[in-house]
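First, one chain by itself in structure tokens, the form predicted alone.
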Amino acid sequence: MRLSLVCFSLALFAAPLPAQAPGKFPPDSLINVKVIPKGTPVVQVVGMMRNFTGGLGVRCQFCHVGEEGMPLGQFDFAKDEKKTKLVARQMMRMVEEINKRLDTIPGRAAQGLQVSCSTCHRGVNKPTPLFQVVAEATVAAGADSAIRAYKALRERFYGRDAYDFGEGSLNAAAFRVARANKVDDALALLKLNEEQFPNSSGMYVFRGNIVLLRGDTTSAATAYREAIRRDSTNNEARGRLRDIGRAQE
């Protein structure tokens, strides 16, 4: 079960019943509810919907039939024609099941823990790790395009929970790109990372590992030595030098 899929947004309160005034929001009662108990107070459901949209960084029309700027009373919340709404129901059931299982974990490890939409989505509708976003963009369109996308995400989300802008994300993305036989693009990602983390030792281990993929032991040895120069305790770099027979040079 992948927690990264938890809880797409879903408003399960319905459009007004025929007896209600047209355009009434919130409605007096619920219809077409599949997960939330039908007797749940409408005001409570509205609060749940706000939590969902906040957790995914979306608006009502992500799951429901309506347009941005349209009065909520004109939305057709009862319709099930959007795939995101159908997926959301499954995500809600999954969240419920996970929380039940948390209570069965022995000891105190899970005491007080509860999974919610925000546990994985953290403000984005597709909770994909940053390294994967960058790697896929690089393989598809090249490093220049991926770097522009990375900078745009950093500008928008830096300081929030949505993405990890630490050193490790671009290192991991670069290595994945290199394994897709795009070594030059991978090195371009590491160059960007070095601009942000100019004193990194671990980044040079990645650089060495990446150039090794094309058999360049000389450049790899240079990278591993630079990693050690920056951090004399970097035993991974020392081990890599031994592996390629360059430890005594």
Ligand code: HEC
Given for the second form:
Amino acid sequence: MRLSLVCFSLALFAAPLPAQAPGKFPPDSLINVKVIPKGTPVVQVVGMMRNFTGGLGVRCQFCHVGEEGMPLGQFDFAKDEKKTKLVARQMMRMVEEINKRLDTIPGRAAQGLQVSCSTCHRGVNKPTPLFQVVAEATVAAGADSAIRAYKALRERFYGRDAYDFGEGSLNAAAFRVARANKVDDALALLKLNEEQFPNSSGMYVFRGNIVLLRGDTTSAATAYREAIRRDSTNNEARGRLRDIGRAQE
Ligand code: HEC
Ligand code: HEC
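Switching from the form predicted alone: structure of the form predicted together with the ligand?
Below is the whole assembly, all chains and molecules, this chain first.
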């Protein structure tokens, strides 16, 4: 008798989270919520979770213990095993703080915009801007590899909120790569950008700024002049030509 009592209390310590009836989804009650108020209806929590998956472009198992194709009733939603779930909890607290702060904005409308996961995440789990993804990939593995990654992202996400495939991203990536002393890789990124935006004037200002980083004022002047040829109102290119003392040629 005494022995079984000991075992019983040990078991309680080992399993502080009471198990749900297996196979039941949605669960009857919430077990291990630390941010969501305990009394929140489970259907409302599931709705919130669907917003998480949509906002981050992931499935339940990104944060919860379970496998693709497994019935939701067999997931262990209460368990805190995955780091992503712990991060998500901090993110929930952060979003609450942001929205509280937004409410203090002078003149804010009663129904002003609220921040949600998708405000930053826009359908991807790490909300890194495209220029940064490409610049980091280029510095780490070279332009060829980064260009393959860029094309794969474009294939998958073009037309979505996730990444900006406009002209600016590769220009900014190229400039960042050039500042990391990889001018040839930077020019390879600009070449891809030129294929996509063949009439751009601004891209040639970037090209000039990039070749200047290795002291090539002649190529820089050629690039700035090309920018002006493409768009006679490009005052930035004119200013840059003056800055390098090539305005009069
Ligand atoms: C981005 C991470 C993330 C994703 C994706 C996610 N959840 Fe969650 N989920 C959490 C976090 C964090 C909590 C705990 C919230 C708290 O502590 O208040 C939670 C709690 C839950 C709970 C309550 C568990 C308990 O303790 O009783 C259920 C049920 C749940 N999620 C279901 C789902 C379902 C179903 C999906 C897929 C549609 C899903 N979740 C997707 C992060 C996530
Ligand atoms: C203000 C912008 C912002 C908002 C709003 C935001 N996040 Fe994040 N989130 C980030 C940033 C930035 C990172 C990357 C942090 C890092 O570099 O480690 C991130 C990372 C994460 C990660 C880790 C992803 C991974 O692959 O490791 C999870 C999970 C996550 N966020 C969940 C959420 C959830 C759930 C919400 C809504 C409740 C949310 N985030 C709202 C900015 C935001």
